[in-house]
Structure formats: structure tokens, C-alpha cells
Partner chain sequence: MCKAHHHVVEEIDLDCVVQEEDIKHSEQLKASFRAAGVRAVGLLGSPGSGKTTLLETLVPRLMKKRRVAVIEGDLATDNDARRIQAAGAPAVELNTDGACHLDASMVEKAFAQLPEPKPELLLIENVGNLVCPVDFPVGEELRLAVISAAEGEDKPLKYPAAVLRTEGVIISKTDLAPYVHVDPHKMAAYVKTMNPRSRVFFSHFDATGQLAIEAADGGSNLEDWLIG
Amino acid sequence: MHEASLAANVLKIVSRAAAGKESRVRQITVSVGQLAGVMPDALLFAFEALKKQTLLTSATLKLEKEPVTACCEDCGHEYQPQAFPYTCPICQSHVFRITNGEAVTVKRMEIKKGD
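Let me have that sequence as a structure, single chain, the form predicted on its own.
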């Protein structure tokens, strides 16, 4: 289950970014690309299980879906394909490069002010 590795990495990244303030982190927002091969429920489950072993026990994980974006190699048009095979809506080419939608990224964390 690579979702457990992803959850562990999210916790590590946020712990480093919030060093000394980990217990005040309230919410972590992660962008998950449609082509990242991530099962959202499994990632949330792994996060909940693994955070208990850290100072981030009160943090929640919010997932945002990142759509696939492709760039046509023939005409340069960037578009969000609807289904495979990806077809450029401008020139009908099937030659493309994926520009978004494959990554898992920690986008932000919310920290409670005060103690």
C-alpha cells in the first residue's frame, strides 16, 4: 500500500515545516492528481493511523483532486482531456504531454494561533 508511504511523507514534510509547532497544526491540504494512482480513502486511513505516532495528532487531512492537463505536441494547446485516448480539441491530434495531474503535493497547512 503506497498510500501509507505517502501519508508518512506528508507527516514528515509538515513536521519539518512546522518544527516546534506541530501540536498546533489543525489541517493539512494535499493535492492529489487524477493520474497519481492514489486511493483517497486509503490515504486518509493511513494518515489517521500514522499521525498518532507524531505530534500532529490533532491535524486533519483534506484532499483536493487535481485534474489532468495535457499539452498538444502539435499545436501547443493546453487542455483537460475527458477520456483516453486524449484528443486535442483544437487540432484533433493524439500526440500530447501530461503537464498536471500526476503529482501528490502538500499545498498548505493551517496552524492554530496562540499556545
The other form holds:
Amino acid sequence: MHEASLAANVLKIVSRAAAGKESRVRQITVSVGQLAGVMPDALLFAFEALKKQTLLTSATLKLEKEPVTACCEDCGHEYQPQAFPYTCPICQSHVFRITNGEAVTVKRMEIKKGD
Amino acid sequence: MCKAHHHVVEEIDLDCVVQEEDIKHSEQLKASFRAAGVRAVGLLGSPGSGKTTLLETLVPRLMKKRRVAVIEGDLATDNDARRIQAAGAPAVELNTDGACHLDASMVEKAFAQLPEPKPELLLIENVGNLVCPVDFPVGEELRLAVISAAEGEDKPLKYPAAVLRTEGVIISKTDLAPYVHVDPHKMAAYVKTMNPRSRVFFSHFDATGQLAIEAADGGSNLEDWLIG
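Complement to the form predicted on its own: the form predicted together with the partner chain:
Below: every chain and molecule of the assembly, starting with the one above.
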């Protein structure tokens, strides 16, 4: 249940990037890796609660799922594994390193243009 | 529809990892551990999976080969630190007061509280939780998940991050397996299928009341692997 600290970090990252335009931030898109132990509903709930303490009161949070990506350690091919065992579609190797799907990432934000 | 919309709203790419500060802090901590000759090993697992019991057995054995200290993470009480101290090693208890995981800054502070000389092998027992600690490395060279047979045969499959994002899994309490209708070998096979590079160990209490730990994958024994 560390979604509150993640939501606080999202708000911090966006506030910093918006630098003075915080009140014009609209949609914030955040991707949640499938292997990040994060509950989307809890993250949304925490975001809504915590944004009131910031200047980002007009911002909404949109979550996207980030699939797992594996890099084959034998042939270097990057692939999206389906079921276990993870199998490289090129060389059929089962040895891999996870390259994506572990993190929560602030992908982008929308800022309403000023007049 | 988007044309007008684009005039009003500017889209800005950020691509900022939310846990970046935590990851960076862990990397810094790992580097300072290495520089000081400290090898840190993390233990994570559900409450009651047997993490502290495992440490109570491992600590005296490891102390014959290395200077050992333990950092214990719990929501409340210093029960675990006292158990480790009784087993012979210095231990510091971190109470998270409700937080679901340790983080690198907590571990850094706890490490400073350990008496001199500092350990060569630092064992860090995380808060009982099979989900959140995986997301928060705390400077470890190796992370081990402890999953007891009593938790159910399919737990590795149900908690994939705990298997995919650690270097080893200990399947504990295999002596209970017949009573809870679980086949520990199946659990080990799940782990190996999910993460072929993961080390797998079994642990159980033998007839003399000693905790027996054995490699389930034909590899080196747990102590040697932890020492590195």
C-alpha cells in the first residue's frame, strides 16, 4: 500500500515540469508496469486526495498498463512474453532479463494553453 | 475532432520514472556498501513465511565465515532484532509504523546505528509483505523471497514479481507440505519455469528440531551462495 507515496511523487514530478503553469495542467498519463506491485484504483484514489494540497487541482490522472518486456540473453532479441515459461520467439531460449514492466512512469501531461 | 483540441492543449512528454529517486538511492547505497566491503542481502516474504527463523539458523553459521549483522524491518516491536541478537549477531530494528516496505534511506540510517566494526555480510529482513518490498531495492546485491509451503502451491505464479525480480526463492516449512496438500517440488518447478536463473532452496525442521536448508536446484548451499 505505497500508492500514496507514488501519487505524491507523480504530483511532484508534474509540478516541477509544469513550473508556474500548474493550474493549467489537465490530463496526466502514467503507465503502470505489470510487475510493479501497484494497485491502479489505490493510485487514482491517492492522486485525487493529494492533488488538493497542490496547485494541480484541475489535473486528472489517466493510467495505462505497461506490459512486461524481456530481452533474450542468448540472442539479444527483445520481446513481450506471453505465458510462462518466457520463450524467445527467435531462438527459443528461456534465459532473459526484464527490460520493461517494473516501473511506474509519468509519460506525459497536457497543459491548457494560455490566452 | 482533435484539431481544435490541439490548439487548446499542449502535450508534453515527460517519461519520468516515479520510483527513480528510490532506485537511485538504492544504487548509491549499494555503491557505498561495496566501497566499505559490505555485501548486502535482502529477504522478503509474507508475514509468517519464516524469514526470521531462517535468519536465526543462518546467522550463527554465517558468523563462522564472515562478520554478520542484521537489519530487521517490522511495523512494530523489536521482537525480531532481539531474536537475532540472541542468535549472536548485532541487529537493528526498523519500525515502519505502518509502511509496507523498507526504503534505502531507512536502511542507510539503520546501518549507521550498527556497532563498529561494520559487518562484511549485512542481512536485511524486509517488512512481511510479498508485494511492495519488491519495488523498493535497498542496496542489496542479492534478494531472496521466502515463500512457505503453507501459503499454497501456486504462490510463485500468483506473485510473479517476487520470483522475477529476485535472485532466489526459499520454499520454507516443507515439513508442513503433506498437511496442507502442497507439493514443494511443484513450487520449485514453478519458480524455475518462471525464472530459470533463480536459485531455489527448501527449508524444514528436522527430527532433532534443527532447521535444515537444502538446495532444490542442485546448486551450492545457501550459506556459500549468500557469502558470494
